[in-house]
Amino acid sequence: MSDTPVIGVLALQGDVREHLVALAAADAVARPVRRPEELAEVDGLVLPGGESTTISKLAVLFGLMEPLRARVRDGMPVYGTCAGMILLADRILDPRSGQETIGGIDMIVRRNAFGRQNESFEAAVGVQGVEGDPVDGVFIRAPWVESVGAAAEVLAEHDGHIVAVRQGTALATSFHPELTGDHRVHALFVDMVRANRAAESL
């Protein structure tokens, strides 16, 4: 078995291309995922930023929502940025009508918590598990995590708010590391996928 993991990016809406580039730079084989059969072929999955309600409705329309939930429940590594963080939350504080989540992280998330599009900003964020200087976090209509359950580990905070969380094989950030050229967060996720593959092969 090749040591290079195959990692998908959910390609229904959002900044898919940037994640594909970042994953390739972090030594993964990166593929867009739009159909259940494509989901079945990947070792891990990135849920990109975009509009969380739109992505959830498209996932239902494309027949992906239940396969996604099943694979996350079964331990497939998954990484959500911004809207992807909302999709991984077990609970949304202020959901829009018809909005669903995949779940997987015991956290409560507040949508658009850092403000509207014109209030977007960048900030240095120290992320546990990422060595070296803080990560340059790009926050665009970003959520924050109101609270986490006992199984979830807080990896980063900004201005007193939780902005990065991990629970087992699931990782989520409020910010967009794929927009900065710094691929260390993606490398952390690729390492998670490698470790999961190694554990499954035992």
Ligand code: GLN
Contents of the next structure:
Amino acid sequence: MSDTPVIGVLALQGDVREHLVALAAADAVARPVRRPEELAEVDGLVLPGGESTTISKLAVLFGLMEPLRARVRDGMPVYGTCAGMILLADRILDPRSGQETIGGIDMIVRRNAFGRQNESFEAAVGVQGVEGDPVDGVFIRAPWVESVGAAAEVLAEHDGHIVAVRQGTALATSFHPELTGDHRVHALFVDMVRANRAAESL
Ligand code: GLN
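Hand over the structure of the form predicted in complex with the ligand; the form predicted alone is what we had up.
First the chain shown before, then all remaining chains and molecules of the complex.
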């Protein structure tokens, strides 16, 4: 088994290309995933930013929703940014009609939570597990996490709101590290994928 993990980016809608670039910069082999056969081949998966209702409807249409739920349930490492964070929430506070989630993190998210005051902004965010300076958080019609269950760990807050969470092999951020050229959050995820592969091959 090669040491380089293969990480997919769910490529139904959203900022797929930026994640592929960031993952490659963080020393993973990165590939778009559109079909269940492609999902079966990756060691981990990124759920990009975009529009969570659209992604969820396309996932159902492409026959990916159940395979996605099954792999996340089985412990495949997964990282969701913004819309991707919404997809990883076990519960959405204000879902649109027809909007489903993959789930995996025991948290309740509020969609467009920051967007009401401010469509888009950047802020320095200290993220647990990311060494050095705070991360430049890019928030675009971003959700926040209203509350987390006991199994979920809060990694970052902004203005008193939870904006990064980890539960086991699942990671989620309200913001978009793939847009900044700083690959430390992707590197954290690549490390999670490596650790999971090592544990599975024992
Ligand atoms: N507001 C979007 C949603 O509900 C997320 C925005 C984003 O991913 N930048 O899906």
